[in-house]
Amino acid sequence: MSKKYSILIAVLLLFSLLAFGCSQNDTSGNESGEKLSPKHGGTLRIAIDTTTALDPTFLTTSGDNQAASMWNDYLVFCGEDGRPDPERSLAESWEYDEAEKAWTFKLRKGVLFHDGKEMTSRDVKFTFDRLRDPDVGAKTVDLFSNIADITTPDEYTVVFKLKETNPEFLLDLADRAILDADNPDLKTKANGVGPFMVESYNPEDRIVLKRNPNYWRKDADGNPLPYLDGLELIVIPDKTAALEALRSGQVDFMYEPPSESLELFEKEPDITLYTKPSATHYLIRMRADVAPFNDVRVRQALKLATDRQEMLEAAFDNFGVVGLDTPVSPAYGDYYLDAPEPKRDVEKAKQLLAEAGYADGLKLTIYSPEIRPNSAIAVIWKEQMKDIGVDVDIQLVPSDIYYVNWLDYELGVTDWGSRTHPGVFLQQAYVSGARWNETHWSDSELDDLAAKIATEMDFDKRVEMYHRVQEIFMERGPIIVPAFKHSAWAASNDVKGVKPHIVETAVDFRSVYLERE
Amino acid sequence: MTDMHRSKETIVPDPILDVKNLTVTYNTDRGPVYTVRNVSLQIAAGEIYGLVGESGSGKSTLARAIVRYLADNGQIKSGSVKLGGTDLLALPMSKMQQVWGSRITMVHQDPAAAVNPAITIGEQIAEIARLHLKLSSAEAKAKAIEMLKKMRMPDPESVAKRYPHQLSGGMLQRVVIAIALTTNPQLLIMDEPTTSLDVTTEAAILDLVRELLTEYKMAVLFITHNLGVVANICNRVGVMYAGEILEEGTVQQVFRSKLHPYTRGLLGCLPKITDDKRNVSLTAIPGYIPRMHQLPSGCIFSPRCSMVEDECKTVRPSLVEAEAGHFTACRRWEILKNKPELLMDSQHARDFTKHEEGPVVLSASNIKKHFSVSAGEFASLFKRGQTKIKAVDGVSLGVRGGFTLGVVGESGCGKTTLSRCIAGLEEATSGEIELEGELIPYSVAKRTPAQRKSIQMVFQNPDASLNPHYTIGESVSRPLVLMGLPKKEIQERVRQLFNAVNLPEDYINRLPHELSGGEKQRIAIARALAAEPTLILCDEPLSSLDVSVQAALINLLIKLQDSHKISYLFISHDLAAVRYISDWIAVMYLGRICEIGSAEDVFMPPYHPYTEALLSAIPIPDPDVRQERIRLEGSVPSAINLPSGCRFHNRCPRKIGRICEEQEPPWQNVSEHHRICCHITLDELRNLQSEVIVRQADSPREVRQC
Amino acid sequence: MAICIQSNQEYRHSKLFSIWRGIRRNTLTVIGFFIVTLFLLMAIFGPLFVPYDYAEQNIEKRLQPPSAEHIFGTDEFGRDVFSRVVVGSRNVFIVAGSGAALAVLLGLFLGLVSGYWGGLLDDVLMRLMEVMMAIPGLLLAMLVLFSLGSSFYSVILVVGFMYIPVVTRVVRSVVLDIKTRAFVEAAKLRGESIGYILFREILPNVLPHLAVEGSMRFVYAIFMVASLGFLGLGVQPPAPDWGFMVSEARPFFSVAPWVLFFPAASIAILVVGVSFVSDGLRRILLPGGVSSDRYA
């Protein structure tokens, strides 16, 4: 008996020994040899999403855009306010030609991309082209369709030639990495003009990015940037897991924790919690082409009865802003048209429904991802949507599952990630034919609108256009809109300098510094 | 429980084994169990002291109490056991485990299960010696050779690299006798060592042990039910009834003078090889074996006993010396002193209606059973050659009206295959069957109703052979229903039926698992007769019940035969009792007969040499018969390897020459009715042989000369 | 060994009774028996008197720890979790139970015609239930039902279909042991026709083992069930299932605690309660009688 429980109990020990070696991390990484400034130094934790490639021309997971935020750096570098920002950019500065529709961008100079070589016009030739060629077939080929020809007068100089005028083609352009035009294998090899440096990619379990010694820009005080001594991205995809990693020390930083545990943060004293509205929004898209929400009547009955402050406080934990059925923001500033919400009106829904012809009440089924929030989003509307005599049947389905057969679903909750501009949720959503047209919605004005847009160069009469968009999907549109979720992230105490962007991905840590009590 | 023993140290001195008053109880939910009551014995050198009782009489129970081994609800409760002067009830259980298996041995009943599957012959013994013995690996190797050899094993060297299951059922006793000797035992319990064993394996095993015994002088404790056994190896008997010891004393005394109605009625119940159903009924006792929770207040025998008093019923009796060292339990022993036929005169001479011989119901030419050995199907689709197991080789037999045919044989010889052929549960792969002179279809489901009417079957095990969801009364009414007949016959016939085989008609609603095992056998024969049969085949009925039991059915079939004129054929490896009950004998051996005749004209010779060898072989409960001792080398044959020629040539002990390996032996009659098949002429058969079973006794019509 | 018993016999208990004393005896299935007659109470009668619909909504006052109001507490959209625990009860036992019958029915069959007729027919279908049993259950079910939808049917459907190989394979086996006994030689003598064999003389010998594989079969069924559920992939919301509530509620558990431990206290405690009735069960029916009368 004694030997049965001395052999459990060394077992015993030697697990627990091998889990606290196991959680044991490994403090501040070595510090550099000559330390410049009291904010230098350090290496930070950050928990990021699951990713997929290296190649920046092949983004797709937010954990691909946060990892290749870290190692590159842009033509144009989208500030926090969603506006471009020359000091961070690799362009000095750039200039419109009206009449040759012509872009010219002036490239800094002495840019050195990790491995040493100087960046010129070249390798930002090489990018874009490689970003608009349909055989390398990235995303964004439509995007960049409308660029006519780029050429390089010099090795500092990049033109790019339009077909149409583009407003917005700053923004276009900005937050694209620059790739080294001579690397002949950018699927693996990461070689790019950013802060760090990769030094070890493991995409199931985690990223090792060191500091570039050679990182062309500096600090306010002249001292070279960044301050971080390195990075290391954590591949933690579940959010309640990133959320305990942070709160256990094993993470410094991590990017959206879950909306529903953000009751804790007050509660946690060593923890920041950093937020911005953003335009990150879920919608109830219905089919526009199929009966019974091709009679307006109908979508407007549907939108009548939905009360959206609910939704936002039960599906978002009231972490966000109530949407106004638009897929413009409050974050795109003054491209948003503030109208109240619609006052919840049964009885005039199911009047307008009874004129529809559905008296009786209507049969719906709607499909949703089965995450929060768009389950919960479901569950909600369809206690709403009893009132007015709609019964709808949810189904839900594994997210994967969900994205393969979105676009034809003629009831389902979708979600929609930052854009740089609503001009671009048109183009990918809502004009006739757009690629993800998910409602099959088309309206004339809508369209004639969004192609004014796309070329109108004043920015007030953009605004006007953008104002009327708005009424129009207030007045006929086919989705409901409950609400615009902020960004978030949280971080230890000891990470400074986190300045919360629009986009949420795109936290610039160029400047974070490290201030370890 | 106030009866005192009184102690036996005069009797036995010095005794290696010495259990005084021991009490055994066990605890179930009715409160404790005195499965053992105030037992003493004791056990010197050299001694095979035989402890005899039937099913529930603690025998096993008061084994294990010895060696301290009882289940977890077991407790002794009162008394000591000794060896060798260490009082075992005190030791530690350490210490106790170091007892076993060096100072007290055990063998058991099922010699495989004994042993380790996965270890060989050699290392096995081998372990033993090294484990207590304390020897080296070498010179334990060499110690397992020397205990095989010192068990007449052929060939030690060889079978001590063989697995166990590569010897057959004898040799693996022999060599759990040899694991149970290795470490010089001052005490051996064998517990049933050879009851499932064939007769002429048993025989052997006994001389064995009795040879052991003069050269390993320890104390022996051999518990039976089998008292042919106990008269043939033990120097001392204790019988054993629900607990107590009711008589005690050497194996002549108890066996002549038999001074308690238990033992009379024990040795009563047992056919005597030299007695037919003609001249003698056997004496059942009456009554049932009392439960242990509720023990008749008094002697417990009083309930069943003969010559019961008011006395007997009211006052426990204790254990008196009738004579020097044999004790008994009775208070009116002195009445059965010096009359040892006194309760054994029921023995007389039965009422026996002589008939004549009717024809023949049932005849069976050349039968012959051929097993393939396939792998499954599957395998079978891509075999080749294909090896049989010719279990039924070509045998002839015919039954007559009235009269019951017995087959008798050891292990493999086929004869349960040769009645599940007749019965059609097998299909015989040729020769015929015919029933009153019709041709039957071998299997059983292309039988008309009426030739399966009158084909029915009593099987060996009682428990197995009725539907534990129904009642008894249901189990017996399904071939009336069968039949079609209406409800209210059918309940009148069930009625008649229960009487016909003894039972109360109160029994009708009982499940199967509220009757003994003898009761459930009557059933059985009830639902077989329900059917009018003209034969019943029984197969091995008796084998798993108690000899008292045993007693009352054969009593019954004999009974029934009578009155009903059924035919049977008697089918089992206890020569006694088919010599008692047939009429005719037929002794198979591997698949063939070897000699067939009339019950009387098979135990006389000119003998089949096999038929003289069981014959030597059985077991006799008195000690005053004489038996010729013809020993068989060897073991069954398998029957996939038959020997050519006779099939009895490699094991035969009157081999004659070439001429047994190579050609079949002729059939040769005796008699008209009596045949024998072998090489050897019958004059030569009579100039060699001799009566193998001699009575020393009074009725001269037994003592013949060759 | 036979023991003779005395021929006065005292009165036979019914079936039933013996029953009753063997889950007596043991303290376990007694409180196993407790808590599955609970839950059947509380599914058969519980939606009657539920305070609250189990969908209805009231999404001020979400996330509300236990209350005198609501003794469970309120979850992400207001709704009560008692209301929802007590409605979600039906729906397990009729799932699981319905697709626990349907194994063990189907089984039975299989297994009594497999393990009688032996065979070709035995080697085929002992064949096909293992291949059915190397497919790891949960994957089958979740591909089954992407594939077909996940609706009541179809899951109880799926269930059912995973657990029939163990119950073929239990069914068998015994059968295999019962027809070489001599009461099944006996009806083969008198002839009697392969049914009545099958039925009258197996089968009955064959169900206090059905008994206790069935309701092991109910046991895994539950679990199954829930973790389905907790996949999405049982009854759509709002329908109060177990398991998808235990989901929903995973990312509020550091917030509300509540919210998640109802259901799944709930789901562990039927399977424990139903898995010491069946391991009474099998102390009472197996193997035959009640042991009390039997002593070495």
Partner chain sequence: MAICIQSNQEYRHSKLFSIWRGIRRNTLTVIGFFIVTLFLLMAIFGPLFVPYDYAEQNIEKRLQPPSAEHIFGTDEFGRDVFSRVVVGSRNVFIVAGSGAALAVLLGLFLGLVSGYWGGLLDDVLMRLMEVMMAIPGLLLAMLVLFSLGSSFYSVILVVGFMYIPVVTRVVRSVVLDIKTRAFVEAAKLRGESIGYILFREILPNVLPHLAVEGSMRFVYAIFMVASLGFLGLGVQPPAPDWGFMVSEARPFFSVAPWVLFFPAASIAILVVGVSFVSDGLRRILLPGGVSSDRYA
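Since the model is a prediction, treat every value here as computed from it, not as a measurement. Think of the rigid core as the biggest set of C-alphas that the two forms share within 1.5 Å after superposition. Positions refer to the first chain, counted from 1. What changes on going to the form predicted alone:
Once you line up the core between the two forms, the Cα of F126 stays within less than 2 Å of where it was.
Superposition of the core reveals a Cα shift of 2 Å or more for K348 between the two forms. Core-superposed comparison between the two forms: the Cα of T306 travels 2 Å or more.
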Second form
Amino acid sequence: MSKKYSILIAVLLLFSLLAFGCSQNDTSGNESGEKLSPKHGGTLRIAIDTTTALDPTFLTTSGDNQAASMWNDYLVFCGEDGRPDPERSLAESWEYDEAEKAWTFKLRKGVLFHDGKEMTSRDVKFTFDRLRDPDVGAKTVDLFSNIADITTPDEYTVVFKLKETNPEFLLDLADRAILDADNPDLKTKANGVGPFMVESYNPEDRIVLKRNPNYWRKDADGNPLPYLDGLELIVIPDKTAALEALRSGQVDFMYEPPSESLELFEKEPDITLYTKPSATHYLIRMRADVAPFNDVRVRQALKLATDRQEMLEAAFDNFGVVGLDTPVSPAYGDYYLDAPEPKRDVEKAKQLLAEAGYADGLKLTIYSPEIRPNSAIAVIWKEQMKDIGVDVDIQLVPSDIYYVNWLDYELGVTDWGSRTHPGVFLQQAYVSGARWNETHWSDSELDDLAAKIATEMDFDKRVEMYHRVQEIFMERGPIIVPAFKHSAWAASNDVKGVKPHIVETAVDFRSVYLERE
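For comparison with the form predicted together with the partner chain, please write out the form predicted alone.
Single chain only below; no partners, no other molecules.
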């Protein structure tokens, strides 16, 4: 990052702390390629992000999702490549009846909750009925609105009857923790079927988990999983602080090391860096229902004045790819529209502002979590907007406060983690009335395409529709996506078995172990 931006970001972060107070290479094995024998035992210390919820139905932050993946298991497990993995799923098999629009899942027998109760189809039905119940208030209601009914023919069979076909239904079900239907208090009692059990939960400090002795999975050699005796999840939302904790030996593993520190790993013999392309992005989003952002000319002007390459270099240290102002990443393969990178055009941006009635410029306030890269994006964008007469005031707030008010901010910098398929972004954040529609955008053509994508079983037709969706975002969308950040994790060298996952928070610790004397 240039000295100019480093100084600006440092100053703004200092002001933020004064105002709010202190807030809380794909590789594995050894270098010789020798196969290591996993060892049982030991406690892995992991730096995680801010946590706000124990109830798996109401996970909001990255920290919530990181923690939940360790004590829960899923009807359908999403593998590292973003596809369903039958070997790690609670459903031992599934089949689809196209005529009936019905998915039938056969459950594994003998899977126990942490309190010893056996998981049955009743628990699965309870879980997904809760996720789609408007009275419960989960953010997944729209995602599962296509489910007409869930039935349980017997204790180990669950049938989902759909209103319309859904080509990505298995991925929609993926990584939804199965709840105990008899749990009297889901907010405070963590009774899952996952590899680790919650021993203590302090959302501002740490979560301590111990090995589930009755976990259902075994490794390829028949050894019981997980290998570790336990996990200590230490809340360190500041990535620089988390990295220092890793380097000093206070933690063994961290998510998302700061992109500006990645060169450091070439000189750190005791730390291993893991990377993977992803759909993680940090967007500048405008509320399309209020002035001046309800004028597409203003939105286009701000896009034209944005230098995405500079943003990628300065905020992400080139650790990613330039974004095209859509939520669809190159990581999604054929779904991605490989269009030319947007070119910065200051004069055209000024012309559009003048046509919209802002020839003398604009004054805007942008809200951002105080952590990087969000804060860095805000600083860089502020400097870029000066060239078109737009004065941007930056309000940095702690992440937990930002995500209490984020849907109301007229202009903000929001981070979105990877999803298993891009349709999730559309349904959760961009169709009219979506629960996480932070832009308050309503576009009839986009709504129509999103609805068709959700039901179209022909892959080539879905690709064509996804390409048109991305064109709509480029033409008139209310978001600026400067870059898609590669996913990254870092661990001490004695942590073995780490597999980078397309969803950054979903690293599978069931087969991770410690190679220590």
